[in-house]
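Take a look at this single chain in structure tokens; it is the form predicted on its own.
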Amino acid sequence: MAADALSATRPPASRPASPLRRLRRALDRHWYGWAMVLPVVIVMAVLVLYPLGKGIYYSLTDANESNVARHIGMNHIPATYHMVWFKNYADILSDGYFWGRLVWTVVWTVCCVTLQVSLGMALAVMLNRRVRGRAVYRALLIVPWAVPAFVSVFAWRLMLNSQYGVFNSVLTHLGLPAQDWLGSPTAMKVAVVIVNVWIGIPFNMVAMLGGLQAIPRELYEAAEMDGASPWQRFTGVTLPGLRPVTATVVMLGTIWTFNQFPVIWLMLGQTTDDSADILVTAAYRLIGSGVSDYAGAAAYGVLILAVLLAFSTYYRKQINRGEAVS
């Protein structure tokens, strides 16, 4: 009787807001907020959503050069492409020229970021210090970065020529053998790594140079007192410190390396050898040569997405589980 006295004065419980509802509630409260985000979310949807979901749709069709909509003269003639679902999917990836190109992408990731995150990092370290000159010696590092892609791109060529460059010149002087840097197949691979490294160099060390300056001195006074060599400070104190920006830069360097399309393409693209190239360029290809083939440059688009979807969700995973764990 107790237990029914009880329940019956208690109030009924309420039930869960609509989702509709719980929107007209957020937008009641936040409508200022909700009003500076709206430019920002129109230009992502015409900017990226909408070319992601077009490119998802020619990639599911035949759609070439000759059977997509276009205009002759003042004649308008209808497309006539149709849908193949995945077989554009599947005929990429039954094919060994892609998985050739995937393989070399990885290589030219890992070697591009491993080498542009310890070279930056090993500068940051240099210019953390109080060394006459250090304004100087940071804007010097920084001009790779500020002089357009292009432009460094075509100065490589010219220094990498096979018959008047500076490279060569200078391995006949040492007594070694010139290279066909734009010609030999491994020595196109070696020359495209050099010089994305090389523009890629400033950005990691401006982030590693702040996440250097952001580690409190007390810690290096510590472990100075402690007796700590500078190797150990360095492992114990700096390489912890750095964590968030490495994990940052790395994910970064990564995604746009594996995505480099200006430097293989200024640099090789003119090439009829195209075992430099990345899935970019790949792709880019389809649509360059011959008659345009837009389904098989969008299905390359979409496996490319996906590939660093995947690396992302992991990468921040991992990157979490560590936070976590320290």
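Positions refer to the first chain, counted from 1. We call the rigid core whatever largest set of C-alpha positions still superposes within 1.5 Å between the two forms. Values in this document were obtained by computation on a predicted structure and should not be read as measured data. Compared with the form predicted together with the partner chain:
- With the core held fixed between the two forms, residue 23 has its Cα displaced by at least 2 Å.
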Given for the second form:
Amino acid sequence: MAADALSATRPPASRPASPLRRLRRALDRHWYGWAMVLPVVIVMAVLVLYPLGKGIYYSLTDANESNVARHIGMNHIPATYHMVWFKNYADILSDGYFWGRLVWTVVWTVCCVTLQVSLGMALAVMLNRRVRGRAVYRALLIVPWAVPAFVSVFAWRLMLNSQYGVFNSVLTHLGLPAQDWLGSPTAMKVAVVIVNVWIGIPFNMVAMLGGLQAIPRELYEAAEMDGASPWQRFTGVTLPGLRPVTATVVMLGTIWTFNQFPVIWLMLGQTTDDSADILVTAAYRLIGSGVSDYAGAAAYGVLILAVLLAFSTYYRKQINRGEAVS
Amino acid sequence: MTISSAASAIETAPAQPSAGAARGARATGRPRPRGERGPLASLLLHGGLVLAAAVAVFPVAWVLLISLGPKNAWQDPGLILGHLGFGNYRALLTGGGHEFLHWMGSSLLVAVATTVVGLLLSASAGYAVSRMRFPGHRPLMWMFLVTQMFPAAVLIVPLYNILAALNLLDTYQGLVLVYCTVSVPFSAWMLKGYFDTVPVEIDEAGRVDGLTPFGTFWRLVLPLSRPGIAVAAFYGFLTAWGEFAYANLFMSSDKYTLPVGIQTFATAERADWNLVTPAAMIILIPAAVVFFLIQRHLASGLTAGSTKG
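Hand over the structure of the form predicted together with the partner chain; the form predicted on its own is what we had up.
Next comes the full complex, this chain leading.
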């Protein structure tokens, strides 16, 4: 691409430039843009890309808390871990535990994103009408977003307490059985999904609201002229009009939910039952308990990243293809 | 349409009647015009919104209620209404209070610094990516998105080593830097979308008047992008204000931030809900203030880029 841009501006008579001269030209042309992104690039390189590379390297070793380089008092103890190449990956992938966690992570992500996006869209459609008290409704509906995640988690832990929680009082008043929300495997999973959906709806709602307001009114009027029912207007005008926003929030929501650490960890991290652990919290457990298994956690991380990269590449391709057709 | 008028149009447009005739029609009792709701539809609409709003607000209201009750209120919420008071707040601020205010100071410092540093970094990068077609701008955009996918589990140990090597472990500066790696990519990505909606003619006018590209950005485009900036600031603040995993590992007890500090009130064995609930409400206040200051910009700030395609 760089070469294209240069050759387009190069006078036809000139000789092919040497790499050094091309670099100089590129520098002359683009130094401003580069200078403006340089701080970000440096910060990201030092604090994201380098750690990532190092994390990948760790995943190929047997590094753990007892064999990495460390200081004890004044003494420096050198590292004694070695390369084991793909042993960590082979161990993880041949273990049923990983696959169980992966399945639950996918189920968790699909449930959360589907509910967040559909409920967010429903609320946005409702709020986008002329309705009395619209501003008040909107302010109230945004509340879960304004609350820091860990505060929300505390609020829900209080409400879901099996003995004194308000959730169970409501259930028993309705004649339903009380649940051990933070103890029994199925109830735990339902609980974390509820909490994460509650937290995530406002973002989706607000994004969709912005998208709805960008749909030209004339489209609705034209659809009405043609006798389209409200449902047909929704599927024929609203949904396609929201497509760019939906594509973005589904993509971001999937990435965020797949990596949703605080909700699950702060809700359930201290329980001994790890059945609601997604891949990220399972990896954190490897660092947090016993002799920290740095290599194992890093290998988990690389696998998570691989899954997300595969998903986002595939998803973008689908979106682009869809746009080319429609 | 300029950006500011677009933003205010988004604010007000649906609240105004789209068909001027609709209002008059109701008064004169003519049959309902096209697009007007029947009473049943109105009831359903309000019912749905009231229910949703209640679900959205309830957990926060519940914590507020418990926090105002006596010490054991969380075990017996029925007692609270007769005994409202600030006893729990007093206990938090005086008993464990010294610590609490200290954590609060740490959190404020880190959150404000993250917001400011993050904005400077992400805005200039977002602008460069939006306006300048330099080699590497596509990979950079891709990197902004991909960094969202990096799980803390891979980064946390190497980051710990790096901060240790730079002597930034257990310092506020180190934590701010780490938080910037979380907030900057998303902010830059979002701001790029927002800057895309600012007409290029504005930049050209700036250039004609002899401004440098950075001057154009700083003096013309930035002021026009207030909604986008506000949303990015909000995102940066909340990222730092509520982060737990990194702060937990990188900071020692005299520099705890609020999320980590509060965690010490609620351990596996027991939770001091009489301290957690007032602490939660106090933590909520700065976040809520920031939030409601910028909330009218949220819709336009977030979606400007993606709706444009």
